[in-house]
Amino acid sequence: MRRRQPLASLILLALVAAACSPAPTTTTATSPDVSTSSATTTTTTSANAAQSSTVGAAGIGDEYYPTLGNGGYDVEHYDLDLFYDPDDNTLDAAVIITAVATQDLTAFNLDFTGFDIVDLRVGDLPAMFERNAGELTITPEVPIASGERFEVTIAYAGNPTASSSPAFDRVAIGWREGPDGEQYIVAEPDAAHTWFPSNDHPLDKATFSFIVTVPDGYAVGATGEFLGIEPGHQVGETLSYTWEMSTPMAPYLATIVIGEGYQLVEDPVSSEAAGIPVRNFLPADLVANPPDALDDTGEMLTVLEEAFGPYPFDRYGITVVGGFPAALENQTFSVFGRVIVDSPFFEFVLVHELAHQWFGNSVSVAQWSDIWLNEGFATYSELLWIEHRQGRAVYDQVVADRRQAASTAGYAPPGLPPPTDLFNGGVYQLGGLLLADLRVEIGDDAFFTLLRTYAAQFAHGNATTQDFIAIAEDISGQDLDEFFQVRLYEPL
């Protein structure tokens, strides 16, 4: 048995507070798109049409970020075909979006910034479109009836870049480049639409297909299942990598990673322990010498399954990139910055991101203001891992240490995160402490029944804070209004 790193609660507190939200770095904002185009001509949506009830809403209803997502349809599938040329940092891409109209539509919106649109069709027909500050408004030649399934095909090209987010100003998200030329995407909460047209909100989950073509010598990892490699059709020596995400996914959780020397490495020990395939997409040096904590992935899965119920997907793994000072829980394929992997606390961030597969990825927020439901639960998973490996007395001490550190830090209450600082320490640490207190309040049997019921009832869907409170009160038989009021909305 290898020697464990000593527990350092207060340093861990600072590190994990940034585990799923970016840490400070420089950022360059993507400039807003303001254009009006068509695949065949130029037009502008009329004012009458814009006010018509047959025009899908330009927002899905998020109270913090009202322009994210769109109304009037439900996306079923994104089929992405991408060719990335590292020599000149260009992306030539096409996406086929399969959706079902939830109302009669004479026009509808997608979220999309950057890139030049080369062609846009609804079904087989060219469609009018207008771009304005991240909103792509499409007017099909033939109106779409409520309940009708339809396809939107968009070809686009340009130079992928990172972007800023209204949720924080500390880091660039979206398409990023590492120091060794690796390309990767970290898109929480709102950068999916900076690399493909999408309904960019967790309320509209869909399945995904990825065909990513790169020059020979580069490899591609992505969310989901790896289906194979074929020769590319572009000029020169290229290879096309195909990945498939068959379980509905929020757009921000979709990612691809492109790099030289990367390999998809199976982990047979963790796979056997977890009962699902565990595979990691790693750079060459980590293929030769993987971090020790990766050996614990299977054990972590079994511990979290005991607490949360069955793992909600059919596989898991991580990838490691340079230049990203954090980690992000992309669905079945978490992205870790090298600085996290090389730290003494990688073990705890690893279990944190794994827990997000239940809380964040399967059970997603319906409103971004409820982000504590993601981060508080993942932070509490660290405590469960500590309890499993080091016992209840150490767990109790770490809870006390974190409470003292959180009090000193003066975090905002987890139920009231500032919209401009969504991923602040309060949603992590105070959210995790809320769950520790709830366990004491209602007892272990009711607490773990609650976690498993919540994970099952909202699996592959969306939930709110009120949904969680309602289940907690039902299972415990207690009135918990004051408990949640104090811990969600009042200072520590």
The other form holds:
Amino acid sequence: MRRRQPLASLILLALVAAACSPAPTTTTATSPDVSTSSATTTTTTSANAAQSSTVGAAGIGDEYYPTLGNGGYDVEHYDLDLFYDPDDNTLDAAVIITAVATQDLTAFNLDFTGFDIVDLRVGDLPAMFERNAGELTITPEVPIASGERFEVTIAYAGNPTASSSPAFDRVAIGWREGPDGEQYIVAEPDAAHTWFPSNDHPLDKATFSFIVTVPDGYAVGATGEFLGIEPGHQVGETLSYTWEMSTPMAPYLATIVIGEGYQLVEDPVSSEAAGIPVRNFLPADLVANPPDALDDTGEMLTVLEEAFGPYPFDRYGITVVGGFPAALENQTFSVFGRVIVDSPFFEFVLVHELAHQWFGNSVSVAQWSDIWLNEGFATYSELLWIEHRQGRAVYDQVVADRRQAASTAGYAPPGLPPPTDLFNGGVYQLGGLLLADLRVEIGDDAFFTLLRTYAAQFAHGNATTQDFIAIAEDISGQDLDEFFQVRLYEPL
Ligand code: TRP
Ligand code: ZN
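Now the other one: the form predicted in complex with tryptophan (TRP), given that the block above is the form predicted on its own.
First the chain shown before, then all remaining chains and molecules of the complex.
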């Protein structure tokens, strides 16, 4: 029986909070967070002469997380070549970053924590580097000129781990392991750089290649398109899986999933309905017995396209992992914890993560403090799905129920999320209710034109709250400053 689900997101959050035991992973002595070393003894020091104007900034300018991202260059492509050995839980990685300098650079930073760096080159030449907390500072042998395209090759090894994030008070994000040995990464907002060196901020999107080598019997899923399997280049019985993300992606939305007996399975009904391939990467028991709501993916895609405009990517699918009671909207490849799939509100989390493909993944925040632009919109999509399936009266009732629940919850205003609890209930519930109110305020026509215009205008880019307000005022012809001021920044 299908009943309305007013509190799916609240339950999701509660589950995340319940998962707040220490991460099941440990830090090893071989992955110091602070170290200074060089991959080579033949480099000379040229950094002494560096002027500050030729040193790339250690942060990209995020108000909440000032050390995330870096300045002085734009990444075009990440080439991740990874060998994962489940026997000793080690990752052996070679990453090639192709970037374009946006200023003259005698030195620049990447974000990176953990692992031992065994080789680091800029172009063909070994480069000096230094590590300090999450910052990897690289001094190339030859300075890079503004506008120059350059390649950084970094080989590293060690045990991948989850870690604490400043954005969550308790839960560990990053590389995680499920109860059946499945490996997966959930990196929002700041854990991309705990598994590959990166310009870890949504302001710098790039394309990605993933070549992941695993022992025979394990399968690999990843964000993007599956290109094929080849015999692995490692010793022993290994296979290399290649995946490609050819649409720019924020580093935090990249993931790989490694699982024994996992399979990539086409959903022909959803693919047909949506006009794009819909393929899910599932453990054997779910391949045999797919969860019911998964069949709705195609219909959800058509409902959200109607509301938001064309789906922004060329494919979609989900994966299911154990040991994590949440879901995350990795680009074209959302990951769901097993408990979410088994819960009665799976359907609503499914539509929520799908909506993030427009709001979060295609249109990304420029500042993490604007996270309501992701979570409020995805939460509102749950209401659109309820309206589609159950009609306007049920939609109105659910909005009223959620408003009632929010009135006593003590949420932070959605435009002012605490930096240490970024994904608090306010950005979800109050953000979603803001959109429900806005629809009433400006009318259905203006409201859906606004959503489609905003999604189209900032597709594959970044937007701010001010950008959204400006389009809302433009399309409605109304002055909405007071409307947004009250709902975004003032306590209930
Ligand atoms: N964006 C997720 C959602 O759909 C919430 C989230 C943020 C998350 N960071 C995460 C989930 C890390 C899992 C792991 O609401
Ligand atoms: Zn969300």
